[in-house]
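Here you get one chain, nothing else, as structure tokens; it is the form predicted on its own.
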Amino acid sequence: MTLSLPRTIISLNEMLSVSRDWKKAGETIAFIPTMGALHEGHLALMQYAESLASKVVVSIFVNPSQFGPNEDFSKYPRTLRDDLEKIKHLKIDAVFTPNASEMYPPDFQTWVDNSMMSLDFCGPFRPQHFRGVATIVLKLFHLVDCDHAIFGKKDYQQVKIIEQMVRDLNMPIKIHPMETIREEDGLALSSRNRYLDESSRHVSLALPVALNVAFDMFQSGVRSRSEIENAFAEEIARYPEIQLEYGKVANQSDLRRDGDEITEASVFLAAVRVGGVRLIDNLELGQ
């Protein structure tokens, strides 16, 4: 049996009159915003997708106001005949992709700013990214009318910021955050991956390595954040080649770290650089 491509749509209004129909009908509606170069992570939150509701709508846009002005918008892999192959094999409703001049008209001025939990962690490094993730998040949310959404784990602090806003807002939408999905040697699956080079993607290991260090010494009972910070600061300094940029013991409820103590369940949240590419990832210690 051939496969055909799932449906796609552009149109705002077409998704905004398709979501509608089906929500009049009684169906409920699983969604996962992605920004394309789809890869194994994204497929298990679209098969889990599956279970939550009676129809799927994936989201495949490259959301330019998340992109600092040196960042790399422009050379973001765009592969959207590549991600539908991939994805025609599953039980999706719909493909939303929207044009950015008409998510982001010439008189767009409104915006999403989370006070808090957008300050640290990967905040200092791209100044109003998470600004713009809380926007198109919130516009693809009231255009697809879901009533469950689904975020990989490895964006921890995206997620986190996304679930407040749920909250703040009072919206009718279930958040469900999964596990990251990792390569066999440990590396968290990541779009930009494809960037690394052979000597690159080696050297990147270092990272889910010093997160395990972490991991470690919490579990043999240490509860002092800035020693885990600084083993795992230590363990990354191996390698001359990689450019930390924090790595951090949080609070998993709220991402906040006060005291040195560790008190509650929490997480160990890291970004560096290997070979010009930009690497985040995390790690829930515990309690």
Ligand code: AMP
Given for the second form:
Amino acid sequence: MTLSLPRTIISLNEMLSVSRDWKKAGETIAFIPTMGALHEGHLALMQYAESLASKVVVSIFVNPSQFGPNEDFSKYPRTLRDDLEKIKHLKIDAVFTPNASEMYPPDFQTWVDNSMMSLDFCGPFRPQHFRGVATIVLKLFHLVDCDHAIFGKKDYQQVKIIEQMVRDLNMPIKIHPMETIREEDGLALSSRNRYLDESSRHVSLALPVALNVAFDMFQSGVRSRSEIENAFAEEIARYPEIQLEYGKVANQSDLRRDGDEITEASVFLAAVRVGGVRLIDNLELGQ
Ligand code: AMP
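Please supply the corresponding structure for the form predicted together with the ligand (the preceding block corresponds to the form predicted on its own).
Starting with the chain above, the whole complex follows.
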């Protein structure tokens, strides 16, 4: 049996009317926003969605407003045909692939801006990134009219900001954060991994290794934020090919970092650059 490709929807009006009709018929909708170049991490979110609602919508949209002027927007992989092939065995009721020109018409001027959690971690390295993310996710939530939305903890700061947005703006949507899917050697799956050449791919393993150093210290009872962060930075510094952007311990609940002593369930968040590729990852440290 050959499986057919999932239904794609490009126009905003069509997406609105499809979701409205589903809702009228009593269906519930689970939604997975992506930028495409799909991998097993994305697929895991989609598989989980089936258990949450009667309809599953995936969006594939490389959102220009979350890229800075010197970032990889133009070279970000766009592989729609492959993506549709990869997901045709899953129960996906629609793949929403809007055009940037319809999402952001020339007179577009309204933004969703998180004023706290976006300031640290990736924030200073990617000015306006989370403003672009929050705005597009809000727009997609409206268009898809979802009851559930699934996000990867791989982008930890992003999930926290989306959860905050849903609370702050009283949106009746349940956010489901999912565990990070990794390669066998520990590297977190990411659409950007395909930019890594062989030697950068090898060196990039230092990131999960250093995160595990932090994890082991925490497990062995160390509760000093600076001690753990310094050990992480030292581990990364062993590889001259890697530039550390940040490696920080924060509260899982609100990403705050109060005082040197870790007293709450925490997470180690990090970003590095390897061979011109920016990689982010994190590990929950527990309580
Ligand atoms: P992206 O296409 O990179 O915007 O990612 C779309 C969604 O997939 C986001 O919620 C990501 O956090 C999630 N995601 C990306 N990589 C992984 C991974 N390795 N494991 C689980 N979820 C992931």
